[in-house]
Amino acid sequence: MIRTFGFKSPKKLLAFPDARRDHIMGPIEAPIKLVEYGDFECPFCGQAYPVVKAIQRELGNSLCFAYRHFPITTVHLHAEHAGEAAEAAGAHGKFWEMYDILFQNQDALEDEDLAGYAAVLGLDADRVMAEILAGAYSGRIREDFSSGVRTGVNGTPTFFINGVRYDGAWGLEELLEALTRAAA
């Protein structure tokens, strides 16, 4: 039986976070799993970013959070390179540090900004930029994007709670309530 946690419409299901491929924060066995399909240049994702951070603080080890790329490149011209910068940082164990920097600096996502962020994280900025320009991580970005399309993602941010798409408001109170209900 599929639990929809009181959501209004039928929901598409999503595979749970996979520790072998997804970037996750929190224990993979946590009772609450939140997956976000996002775009580093999307202003709505920027508004959701502090909400997700607050939820992570509130729920602690009860939450497994995964971020998947869904760059809307027709509108956000820097989103794909920003995602690749996060992946390049992730190859050196610094995905979440780059994730934070990118969302905290959404108005500065030009390639030279990305190189600067890589340097701040202690990464070889020239190497990171060479990887981005060569599209070294574009396959990973496309893989996330395609998985989003298959599960009905058509905008950002899109959240899935315990595998079920959440279409409610993503303010702190609303999203926290939906996550708490999902755990019950």
Given for the second form:
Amino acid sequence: MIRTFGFKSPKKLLAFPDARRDHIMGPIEAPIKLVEYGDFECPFCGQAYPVVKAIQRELGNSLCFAYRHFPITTVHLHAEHAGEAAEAAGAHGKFWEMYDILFQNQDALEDEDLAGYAAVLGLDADRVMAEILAGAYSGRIREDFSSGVRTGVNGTPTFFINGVRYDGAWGLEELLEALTRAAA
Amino acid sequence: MNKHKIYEKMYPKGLRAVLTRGDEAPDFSLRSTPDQWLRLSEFRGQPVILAFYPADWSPVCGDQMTLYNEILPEFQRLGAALIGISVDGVWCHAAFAGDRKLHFPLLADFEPKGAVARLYGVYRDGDGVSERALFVIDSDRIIYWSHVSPIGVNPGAAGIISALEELRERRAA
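For comparison with the form predicted on its own, provide the form predicted together with the partner chain.
Time for the whole complex; same chain goes first.
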């Protein structure tokens, strides 16, 4: 399940979507590549969530979007399990469905909430919770986190546009402009 | 570094040069808690990350110290100790560290204010705070890498990790 991450490759490549391991939406060969390092409990990531959705609608197939975990677990006590719940759903092809639910319910991320969301997605909630409590996906989360540390993630959300950290505002207009510029 | 140079750095007339690779890291002793002092030279034999930052209590998610707290296990895997330094007093640090659940020491560069920041060339006269500056100091107390960010930009940890990995490779070689 967990694939090794190419830490030996040039660091810049780390900030591009990697079809072999990442959860991606949009064609991998799309001209615009957006990677987000996020935390399901982070309120700023919650604000960025609808912005990313709008950007995906706007750019369609010219955008490849990848989401990686960067939970700040010391201040966001539910972020780790929430991330693992997304991975557990991902193991059944439902990562993005869980991603939507989590970002739409940031104030309800207790374990029992996560179990409920798993059930809503038609997953075996008991099994998902057992996997989470056993840390079945914690390695994957750490791997994402580590890659973020090495590419210069400095908080959440951090976006990389075509491999370059985007330090600007992440309102729809600003982000869309930066992405469009990257495509030109 | 001789006393005169230290004195010069402590009482600058203008912009001081930031200490960089190859400079000896000036030793210092500062309070880490109301009743404890921490001396840089206590860390001999181990790389140290000195992270100067302007002030406690910056916004949560983008906060540099909170980020480093989360990355602390990676720093420790690379054998390094992490120390945060600002001009805030010990009680302020205690409240901040408690709130953010920080697992590394925050030193109070409080009296004389900013003296250690001046030693490292990263005090902002007029602003009364230090720069947002990073120093990776090797186990012989020589600065291996330093970096000053624009004061409002969280530099992240990529530079620190690279420096620590290089130090580890150097030790292994």
